[in-house]
Amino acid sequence: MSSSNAIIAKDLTKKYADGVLAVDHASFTVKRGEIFGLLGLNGAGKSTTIKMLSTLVPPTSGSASILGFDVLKDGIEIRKRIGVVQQLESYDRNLTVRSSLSLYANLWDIRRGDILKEIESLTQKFGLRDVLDRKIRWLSYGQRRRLQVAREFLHKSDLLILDEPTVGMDVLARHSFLDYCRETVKEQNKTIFYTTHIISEAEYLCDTVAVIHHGRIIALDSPNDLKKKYTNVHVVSIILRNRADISRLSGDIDKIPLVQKKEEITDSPGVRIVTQDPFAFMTEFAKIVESESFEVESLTISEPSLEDVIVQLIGNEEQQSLDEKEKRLRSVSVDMRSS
């Protein structure tokens, strides 16, 4: 059942018994050997999508194939060939890290001669070498999360499905893990299906991303093409000489209607804003600098990040939803007056 695609989903839908429509006619294709990111806010439908793809819950309608196998008919075959990291913890807390990894390797029938070598390599990669003989119950949450992810790299599955894998990891561990994912895909031609709400991770890691909102796929493309296609905003970064002036500057910027998003820069005395018209903003900002006598260290205009794109996409979807609700309310009001 060889194919150039690892996952094909067509109108994949999940409606629960309580009426909640968690995933709404989602369609996407994941090529073999790529890292595919499913991005969205908490509750957008990411975890439900993963449960359907990994055959943990059946779709209400639509279809999906994993490595050429049907999720409804071939669950056993699919589970033999994939690795899955869910958000819930899944291990015996009374085992040591070494024992847990050894047990998992034996469950996957990894050759005894390879187990020690694989454990040595993975614990080094995931920063677990110093806790190999410590019971899992005594590990920090971040260490337990790293162990849970490391286990899935033990066996040579063709497809890894990772649901928010870096939750609880510190900055260094997270970056090390992202680099390891990229190396593994390149060296072993693995496919990774990756969900996250940390957009910068997806921008760094993924070849293709899909944005899911209220269960619907609202955008699908490479991170670079999404930035070109779905936004015309720019980012303006303003750095002042005097940190004490930041709160005053921030308040003045709030009065400029051209600003779509504003945040203070944590590592320097500055403000970063998102605007569709950076040059009109600069005209207004020049008036503020002149009247308030701010000392500007630097000012730069740059292209948006993927996070800026997603904020705009989701904002547009929410506005459309509000507009549709308002139209329906107006229609009901007219009908009531007519009757």
Ligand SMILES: Nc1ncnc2c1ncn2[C@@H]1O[C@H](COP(=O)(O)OP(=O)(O)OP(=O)(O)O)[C@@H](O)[C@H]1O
Second form
Amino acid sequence: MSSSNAIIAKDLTKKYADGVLAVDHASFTVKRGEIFGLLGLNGAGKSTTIKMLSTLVPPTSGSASILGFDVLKDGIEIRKRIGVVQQLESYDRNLTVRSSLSLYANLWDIRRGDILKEIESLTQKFGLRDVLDRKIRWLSYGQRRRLQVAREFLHKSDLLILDEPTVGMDVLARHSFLDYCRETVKEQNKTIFYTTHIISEAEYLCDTVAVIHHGRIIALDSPNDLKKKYTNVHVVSIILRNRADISRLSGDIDKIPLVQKKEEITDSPGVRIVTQDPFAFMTEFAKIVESESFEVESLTISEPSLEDVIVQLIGNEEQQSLDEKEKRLRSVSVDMRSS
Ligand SMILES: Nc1ncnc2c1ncn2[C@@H]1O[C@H](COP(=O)(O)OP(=O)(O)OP(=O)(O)O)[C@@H](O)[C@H]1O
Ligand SMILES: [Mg+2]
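Target state, the form predicted in complex with the named molecule; input state, the form predicted on its own:
So here's everything in the complex, that chain up top.
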């Protein structure tokens, strides 16, 4: 297959039998050799998109081509060529890690002579060496997740579709998994389509991210370009001298209407806020400092993280749909009055 695209989705839509519109005209292209992240809140439509791309549920309308094959017509061809990790766990709990991986290697027609070497190397990469001969039922949740993900890296598929692969992995396992993904993509020219709730992880890993909200793709770009597009958001970090003043400061900041997001800084006595107007915020903040006599150690303005941008994007979408609802309600009440 010569196309430079691994996935082309056009107006992909899924309406479940009970009327839930889970995915609504989603269009995106994933280039070969790229790591593509689909981000969104619970219930946004990520897993449904993954199920359509991996041919587990058919789209209601629209189309998707996977490695040049059509999801509606070529299910078998697609399933032969892709590795999929679903959100739900799936394995024979009575097998050991070693036998489960060997079984998979055989299913995927890996050369007998290579199986042992592959299992050695993968279990090393995924931190499963110590539990190779343990039954899956006795593994911890994070170990089972690592096994489920490792299994899909065993076969030499060109495209991996992973639904929240890092859920349950501890911080070290997550970091080594992310680095492994990067390495594998580069060395084997694989393509990875994946979902996560950890936006900093997507910022580190992905070449492109799509934000899905109520089934609709509301943003699609590289993490850097997405941040550049929304440079109207800024982060102000305020560090105080005295940790005891933090909760008072936090309460005062809540009264400033310009603040879109606020969080306490963990490693120093401070607060980090996101605002569209940092200078107007500073004017308000100066008044607080004066009246409350806080001792400010430092105050810095910086660019937002991808997470800040996405929170802002989703907030804007929610506000827009609230405004539209209100407009509709107003026009209904005007109609009723005039009739
Ligand atoms: N089989 C189904 N029948 C009816 N509705 C469903 C079905 N599967 C999912 N949904 C609904 O479709 C919407 C999208 O669900 P989906 O599982 O795709 O979300 P998600 O983005 O993966 O969420 P999460 O982050 O919680 O995994 C939700 O409102 C969900 O309740
Ligand atoms: Mg999901």
